[in-house]
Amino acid sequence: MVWMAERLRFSQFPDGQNARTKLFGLGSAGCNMVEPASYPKVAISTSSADLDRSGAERRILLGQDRLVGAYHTDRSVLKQMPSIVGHEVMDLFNNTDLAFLMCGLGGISGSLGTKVFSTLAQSKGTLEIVLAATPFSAESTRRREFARRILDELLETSTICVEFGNDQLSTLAPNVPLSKAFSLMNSIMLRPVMELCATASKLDIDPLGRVIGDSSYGRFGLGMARGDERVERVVNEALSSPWFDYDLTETEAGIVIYSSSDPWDKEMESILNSLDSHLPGCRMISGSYSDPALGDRIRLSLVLCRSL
């Protein structure tokens, strides 16, 4: 791992030490998001018709008493006593170095399931990453009230909270018709655990951690562009994000992944210079991989977080 400034750099699988990781899909929606991915993955929820439909490799059904009961408990109890959910449940973590809570928030299943998975990864010493999205303004009060108190509950405990706003999706995509948007939404959503699958080793655990700090409330932007000015734009597109939606000087911490079908250690040293002129005094990992499919182009990935 090498420092430089206020900038590290992840450390490329030595020795075979890629990071173990692992999708959780909680409820509906989250056992969705997980199906197309091909890496290890466990669907979760209280509804056996999410299950029979999952591809996932564990597939575990939690009785909904049982799931409200684990969300009700203290925080610190919970960690100390699986019987709560169920040795089945907790060793789910087991070999597990990171672990990606995939969910929709606005349901029982997704919404207090993920509450509790979150501290259960941290009670087995596993650094969870929460992707989560949240309802359209369209959607029930009653449903967007609910999503929006959980998101602050897991700010306020999980390492971090990566929100999607679905109504920030129809700047992306305006014309898509809704049947098509989750599984758009569902797809952008993956792209950050695509990225860290391919760059981060068992030796990037605790640093990424300490990187990510205190600043538990996570946004994504994404980024493609070719030609001679590539860096810029692709900086650039990034940046205008939709959910990006706040002022960006306030970003605190940075997971900066950059892919091309050929690497180059100069073009990731100009982005991350890009960066920093957009975002002062944020902490910054970065990796980058090989993609032969991008052809000429190059992309872009940014976790930015903050505090709330």
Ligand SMILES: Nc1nc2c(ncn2[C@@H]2O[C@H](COP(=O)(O)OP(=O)(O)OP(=O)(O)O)[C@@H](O)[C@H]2O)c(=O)[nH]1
Contents of the next structure:
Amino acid sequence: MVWMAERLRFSQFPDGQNARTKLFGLGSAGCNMVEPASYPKVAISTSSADLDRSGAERRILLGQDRLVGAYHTDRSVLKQMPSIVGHEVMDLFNNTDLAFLMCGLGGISGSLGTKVFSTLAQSKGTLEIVLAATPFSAESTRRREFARRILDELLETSTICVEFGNDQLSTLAPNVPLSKAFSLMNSIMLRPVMELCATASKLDIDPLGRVIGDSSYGRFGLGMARGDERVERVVNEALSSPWFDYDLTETEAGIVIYSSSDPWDKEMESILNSLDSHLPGCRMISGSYSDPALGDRIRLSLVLCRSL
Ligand SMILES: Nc1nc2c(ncn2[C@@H]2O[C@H](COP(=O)(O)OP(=O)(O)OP(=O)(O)O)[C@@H](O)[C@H]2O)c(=O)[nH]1
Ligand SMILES: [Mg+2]
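For comparison with the form predicted alone, would you give the structure of this protein in the form predicted together with the ligand?
Every component of the complex follows; first up is the chain already shown.
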């Protein structure tokens, strides 16, 4: 018998109140990543060139010394004295239930900025989800090692950190030039953001945090399918994501979002049952929403989490 772990559903906006979300783009890559999104967004960098290019409604230029100082400040001190970074920075989290912090790890602004801002978000009671691209193998060893070190730190401090290895992009889009590959990656990284913005209400923030628990390391997969066996096919396609390159039975928690032009409870149920057989014992929180642009296709987004 398969042991069925906890399953929760997003509350479908019972009181019409979706969660107040905000995107934070940190560093050059992060500023690029949030650019196409049509949600409230903030661009943060030590480089004014990044901010000049950005259409974000708030743009914060951080001096490198101030950022390095905040990064080296003990986490508990930073939490108790957020004024170290300045009130204008702390105010960014006002009226925000869910913050998405997006960056490429390996440089200074995005790596240190994400670490500092995830601590600040927590000190303001905002649930934060980090979406981080990690460097190509072809980038310098120093850069890759630094990215790895910050990723390890983020796993300790953030609610969840979803890693998108740039290397795996070549599986999805072989032989495309780097600038195209980056923009493809950036649109994939926005997908879980869009899904959560479409489904999470204020009431879902605590259950979402509970389901994630200590399983702070996330990976992402996306499936699309149409036709008779679309449930099995959408599950298989999502699970064959190049970022699910580990033993999936290690998965401890999953955020599961299904969309179709006319979402159907029974179809959601079949997807969850199929996932149960691939991910035994996985805690799940699931939601669905209508996306008329899908026509006769269905889409499945999976963030699968474990502790490392
Ligand atoms: N997915 C994606 N990754 C990118 C992009 N630009 C850079 N990267 C990756 O992100 C890593 C960090 O690069 P940047 O964002 O330029 O670094 P930064 O945070 O601005 O750091 P400093 O310039 O040193 O302050 C790089 O090593 C690349 O692997 C992008 O547009 N999309
Ligand atoms: Mg930069």
